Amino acid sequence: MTKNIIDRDLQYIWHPCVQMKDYEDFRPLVIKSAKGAYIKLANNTKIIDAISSWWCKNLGHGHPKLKAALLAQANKFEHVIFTNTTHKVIVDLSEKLAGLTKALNKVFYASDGSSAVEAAIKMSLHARIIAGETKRTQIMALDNSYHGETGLALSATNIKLYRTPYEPLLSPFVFIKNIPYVSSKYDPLWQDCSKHWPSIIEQLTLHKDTLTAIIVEPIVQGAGGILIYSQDFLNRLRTWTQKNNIHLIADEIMTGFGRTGLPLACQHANIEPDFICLAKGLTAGWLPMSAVLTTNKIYNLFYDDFYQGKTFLHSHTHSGNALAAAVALETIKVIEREKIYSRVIKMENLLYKLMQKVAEQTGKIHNIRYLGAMVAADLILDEKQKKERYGYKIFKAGIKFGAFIRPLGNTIYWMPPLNIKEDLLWQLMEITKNAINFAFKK
């Protein structure tokens, strides 16, 4: 029946972020169920979900409270237009969000992480035409930065991977170079980059007539390699644009709900941007929904009769959809209740710990960085390495031992669901290890 299932999908489905030419020798796994922290294949096999689904399985699989309210709602109704209408639960769920921040306390809802993006560089414009600052029309982003695959969203996306074959349809955005990286908040540069900031400002004066805006994913940057900056350079940087009439943008959706240690990661530099992106962890994985977070100021200026030509005319179908809004409310009292800030905080150095026992048992990874829920490290190459998919070979050999790792390139990595045991944690580092191991025996 499995192998039936596979021949069946490949003559159909074309599957994301993947070469399907690597099927031939590594066919898709057929997943059976999934439960906590564990995915369960056809063959009743059960694999650690090391990378929580692509970082939004933050409560693990199958979590029985997201179920209820799942069913609950949808024994009301599941879907409504968005536009002239509203409920309970996406009312409950907006005070939530607002209640994120001090001044962001006003929610606008799209489908995923990208659209979210796209709607917050549109507002910043918009925001820029009304007021007549019509000189404000470009985008800064962050080297190394990646913020999704839609129009806007990759073109702040500096990762030659996934921009290059579209150059030609994306927009010349700007990218802030010599990012004052940390292994850790115990780094020095984490609480003082000032050696790094006299080149930052030099790239960013060039600019400061112009900008619209400032996209960042805030203290970490996921898919450039799991790479932690300075708080005080997201610091810094905030103080900067507030100064020189500049929006910033905060893109949180891997960050945030707690990846970090902290419900938003911008809150390590103490600052609140003008717009926050939330997605994946907001409904926990269970549906698509994302969010965007803004000020009452910028609300405002859209705010007047119809024909003044205001209207922010950005609309996704499923829009607070109400499934979604649900089960994201139910994900909030979910962290709250069980206490997951507290936890991710407890499991950051034993993460530490156990990435250390598998460079030093394995003497293949370096380049130890840190911070909640999440440990990264890179794989040792030699010239001739550099040119195999070592990553790729790990992640293969981590399903035969029991791990679903998907490395980024050369970086190993883990970012395992918040509320995951501690003994599964010491499996997943005794797995890595052996898949390490097996990748580079001769």
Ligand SMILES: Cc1ncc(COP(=O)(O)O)c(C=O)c1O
The other form holds:
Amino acid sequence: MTKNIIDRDLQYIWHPCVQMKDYEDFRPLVIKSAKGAYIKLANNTKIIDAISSWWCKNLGHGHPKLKAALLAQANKFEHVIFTNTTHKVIVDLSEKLAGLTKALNKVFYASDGSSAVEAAIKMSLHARIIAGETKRTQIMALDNSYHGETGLALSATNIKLYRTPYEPLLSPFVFIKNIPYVSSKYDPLWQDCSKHWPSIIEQLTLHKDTLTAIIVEPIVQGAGGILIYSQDFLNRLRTWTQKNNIHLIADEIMTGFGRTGLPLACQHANIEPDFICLAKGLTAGWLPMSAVLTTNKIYNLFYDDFYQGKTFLHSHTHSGNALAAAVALETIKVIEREKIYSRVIKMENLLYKLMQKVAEQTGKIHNIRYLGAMVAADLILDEKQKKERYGYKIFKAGIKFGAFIRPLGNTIYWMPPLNIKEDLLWQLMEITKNAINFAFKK
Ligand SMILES: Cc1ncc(COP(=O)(O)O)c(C=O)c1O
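For the form predicted together with the named molecule instead of the form predicted on its own, what are the coordinates?
Complete assembly follows, chain above in first position.
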């Protein structure tokens, strides 16, 4: 007898970020198609993609302009080795990316978020070696950070759940504690974190002479629990790194291209770092592509005769992929044409209002925080409930009621496509409420 698709899946596939045994009780969802903010399942039910498929489908599914750009490029060529070659679409894209900031005018291409983080960290260290600053070998990151799950990216990640088994292989990065978290940009701490700063300076000063770089998720830490911090903190951190000749790496992999209401989250603090990592929204989740932006100052350190040994010999097979570049270029054009940033700014208060309704009507969530097209809250649980995976129960109930919510542990959040229609957000509120009530009723 021919096995069905789920049985064949489970026979051969090891899925990401999941305990495979969970599928005994809750089978993988078979996708039939996806359009806009909706995912259609094999049984023809439609569910709202409330987390933009791991935060990358910024323009929803199946945007016709992106599809057209992909097909047009596929009719020319799909991929050619990107060392010793170039092509128009990658040059057009790079020009656009170089225009995101004043000073970060050089673009290096990698494959996904983690590989961009790896490249930026290596560039920082390598620049020190070239500059003769050989004591500067250390990296600092923030408490609760997430930068991906390859070696250096995981070393910069401060979440035990992902790190623990691999600790023996990780590099000894240092984490800054006492981050001034806020509930929104209307929290007084957003403008002024002077109370926290002495304790932070104390931590920074200890490593002042050995740091090559500090890496941050600017303004919002995603996988750490959708934690928003003070723009004043980021601004002060930038001033301090500049004063002390330390690179600042901004991991804008989740925040880049409008998630927080501005093209880059760094712009909330009015700063430019030394490196920016982009992925996810770069191709609106169509194809894996990432980029590291940096300054001519850093680039020029590497620029010399080959025999001087300064070349950045870091390569990914799919660097500069033409299909991904064509979609990325069109993504930027669609964002401009459809005025996505101003739509996000308008969505911000509505998301907060709707999550507040969920809180009032269920009595099960608190600590709401929001910025741009994202809002999060924590489940209120007693000690016994904390051991019972309520976030997971809500995820399963969410599918039943019509949305792919997938909480981060016990943090419920929405990070919908930036162009989602308002009526779907109201539906999402009802679905989330029903899912929470259902999970607690059982
Ligand atoms: C801030 C941040 N950095 C890095 C990554 C890793 O990106 P990827 O999963 O594409 O390797 C992620 C993924 O969620 C992220 O949110």
